[in-house]
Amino acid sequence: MLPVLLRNGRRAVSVIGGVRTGRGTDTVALAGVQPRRSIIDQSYSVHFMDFMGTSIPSSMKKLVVTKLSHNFREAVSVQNAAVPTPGDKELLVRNRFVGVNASDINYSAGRYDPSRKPPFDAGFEGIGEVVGLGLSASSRFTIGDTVAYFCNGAFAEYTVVPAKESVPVPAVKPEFLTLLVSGATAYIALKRLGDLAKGETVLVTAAAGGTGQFAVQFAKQAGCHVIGTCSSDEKAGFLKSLHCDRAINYTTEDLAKTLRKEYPDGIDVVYESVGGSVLEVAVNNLANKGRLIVIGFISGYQTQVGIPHFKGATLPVKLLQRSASMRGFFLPHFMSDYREALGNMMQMFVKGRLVCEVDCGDLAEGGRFVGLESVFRAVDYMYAGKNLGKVVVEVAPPSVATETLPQCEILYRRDLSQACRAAAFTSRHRKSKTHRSTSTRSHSGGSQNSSLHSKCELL
């Protein structure tokens, strides 16, 4: 039987068929465990650690903001640090893959909060197995679940994630990643600023990159005839695979020439993220009342201020001229729908209406994106416009432990799982007169034959 870890700050306990009480020698079965007897002595157990013993290192590789700067390479660097313990609300999560954003280079430049200074630690999506939790935390989580989280600090080997923004997954598939930044700007911002109807015109920008796979999907889903633009025929043809009506490459074909010619009556929402010379073609091409949505303008990202030249003076009068309307988004400020999107998305990539491409660089200059250096080489291939669809890094190879655990350990762990929390149960409510039961959800290492389908049911 392999240990388990109960660790805090201070030491390890290592405990083989039983508890150990704190007390010295005295251990406890966990077959039968009594309601009213504690096997946790809570004053120096407040952590679950990794069931497989020592498969957490003591140390791990982040990368961390030192300098801030719109050179991604200046401003980042990799860091060893201590392998962090999680708090009572928090997990521990084992990195697996980790998703790049044009937007890193706006953090590790300080745009978004200009009082934070370095050094912090970068990357905001990641999807990896919990191997870490907090007492309160395994009330809904237990030690080999799959997750997916949105929040600073994902480029590291471990991240600790706060339990409540921690999405359940029903496999570490780095699809699901694609869904967490690039598929929810989509489907909020389509939904609550877009207000589209059947046979509306959308046009999407940079339709083949990480969010723009998702603004044409669901535009279509919606009915309306989807224009896309892109720079390269392989992309055009991906975008005709997604069922897009128009895709454009803007390095053959002249983009204002085209859609005047085409599209005379004008676009009824826009879906913009290149900014400059891209955006004012599609303020003048607005139709009537008109919606533009502005989610990002990449193409002034790496630039010392970091927004494109725009022409405009003249933008008050054409959007008075047209009834039409020009809107910002930015996802925190919607998290509100953030569950409820991520769930209806999930949903669909399961049942195959949802197509989530991710590029893990396997025909980039230097081969795949594997291991926390590679994210540098990442960010510079998306910066080049070579990705198709989601830009990923695979940090770390599946996890032996998950893979090929034998069923006696699977059902040593769900005995455990469940005697630790009969046991903070009891210790919370031991001066009351009655006991409520509780339940225990099912954890992926005991529903390895469950259909994608299923496990999505829970979120």
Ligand SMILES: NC(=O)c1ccc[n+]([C@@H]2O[C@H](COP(=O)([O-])OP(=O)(O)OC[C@H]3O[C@@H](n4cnc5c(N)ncnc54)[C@H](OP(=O)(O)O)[C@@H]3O)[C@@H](O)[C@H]2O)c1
Given for the second form:
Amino acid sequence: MLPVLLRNGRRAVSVIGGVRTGRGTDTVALAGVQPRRSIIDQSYSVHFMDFMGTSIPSSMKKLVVTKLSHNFREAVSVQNAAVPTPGDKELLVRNRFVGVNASDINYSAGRYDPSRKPPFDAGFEGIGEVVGLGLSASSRFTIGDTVAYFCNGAFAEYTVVPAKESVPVPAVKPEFLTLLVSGATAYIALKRLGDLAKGETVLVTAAAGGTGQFAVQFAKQAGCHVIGTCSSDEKAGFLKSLHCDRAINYTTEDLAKTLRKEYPDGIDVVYESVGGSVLEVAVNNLANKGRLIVIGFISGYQTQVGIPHFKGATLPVKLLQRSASMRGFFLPHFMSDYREALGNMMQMFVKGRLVCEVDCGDLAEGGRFVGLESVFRAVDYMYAGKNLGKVVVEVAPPSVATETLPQCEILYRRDLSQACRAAAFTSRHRKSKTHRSTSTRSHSGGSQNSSLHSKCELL
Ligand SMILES: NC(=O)c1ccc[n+]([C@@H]2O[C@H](COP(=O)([O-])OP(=O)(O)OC[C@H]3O[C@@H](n4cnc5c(N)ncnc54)[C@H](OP(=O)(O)O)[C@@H]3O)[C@@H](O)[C@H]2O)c1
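Follow the form predicted on its own with the form predicted together with the ligand, if you could.
Following is the full complex, with the preceding chain placed first.
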């Protein structure tokens, strides 16, 4: 017979033997059961699982890289797997939205870590609810918390995430997901490597995409004159709405000629994501003391080598003649800046000072990206240059369980084994923390975020 813990209040924290611990806990009463331990035993691996009947199934779907290839469809397959159990310092997150990144195909091609052999899990970032956690993780998180994270294995219905890599978010809105990689890259790269000064000219390539949209906004906030490249008039209109001074639709205007003619003094800072011939144009148009930040080179990702052709022989001459520099940026190398960047961006978003454009594929062939299988369509959509804003896939609708079920149980497990002692508690006042996002291709921010504002102060 399993011991039963009865308690009121919503916080499901580390309570074994009637000890009051964690944040927001209230009194816990044991119903007819003598506690086996009076304190939490750190020698055990303890897990608290939101075990709400059907809310955590025994198996789930996830995307697994089974063969190294830059062709995402060839490399990745949908597999069934057991829902993982979080370790002591980990959270089990039920993913609501996951972000698609250009580098998902670099990862599936094995370019991130050539020593890594398949099978391995795909996907870099997600947002959802905590449905299980380890003891140490419970000092900062609890079941029902809404979190976002930047960590491998996001293309899954459930992902185990180290608590230290999880960011509390006020609500499960896909807009917050845009900040984890795309926003953070623009924020940190421009801050650390851009040396932006008021009045300088900044060129952003792939400007209407996931990270480009943020680079445009941060450069504008720094008082710069901003030029953005894109492939359609719709995207150019979007860039104008972000106060981009000059949107260049390179399918109708020649980028090199336009820059030469309209910016004869050159470009001070380039936020460059495309590579190849676009990089060449950017280098050729650098101003004296110009800084070119290499963010990526997407035009080569779908090739065997992954690197687009670049005529670089004269590069040292061009840099020297203008005292210019090229600087590489890779987000994982700047994690010491990460929390500050996210906190500031979330504040900007909830105050209406940052547009976080999300593209869930509502206008895509086949419709909105819903369900893990639609990650394949979402990757194709991005590589067809159709996305406006950050490409996001909705993994699952809001959990019915977290909104309505009055009861859940805490499972207390030892060393990841299935042998467990379980405790049940009543959580009648659990309030829903999930918000279904309905708007896409509409700018988010301003008054609609006012209710999130106070919650964001906690970040
Ligand atoms: N260094 C880092 O840490 C870091 C972090 C995040 C992202 N990135 C880089 O940032 C870039 C953008 O990534 P993202 O995830 O935010 O994607 P995204 O900008 O949302 O989508 C990619 C955009 O690139 C353009 N594009 C797509 N395929 C292309 C091709 N074959 N040739 C030229 N342009 C193409 C398209 O815009 P248009 O059709 O409008 O041109 C497309 O919308 C990538 O290079 C990525 O590797 C780097």
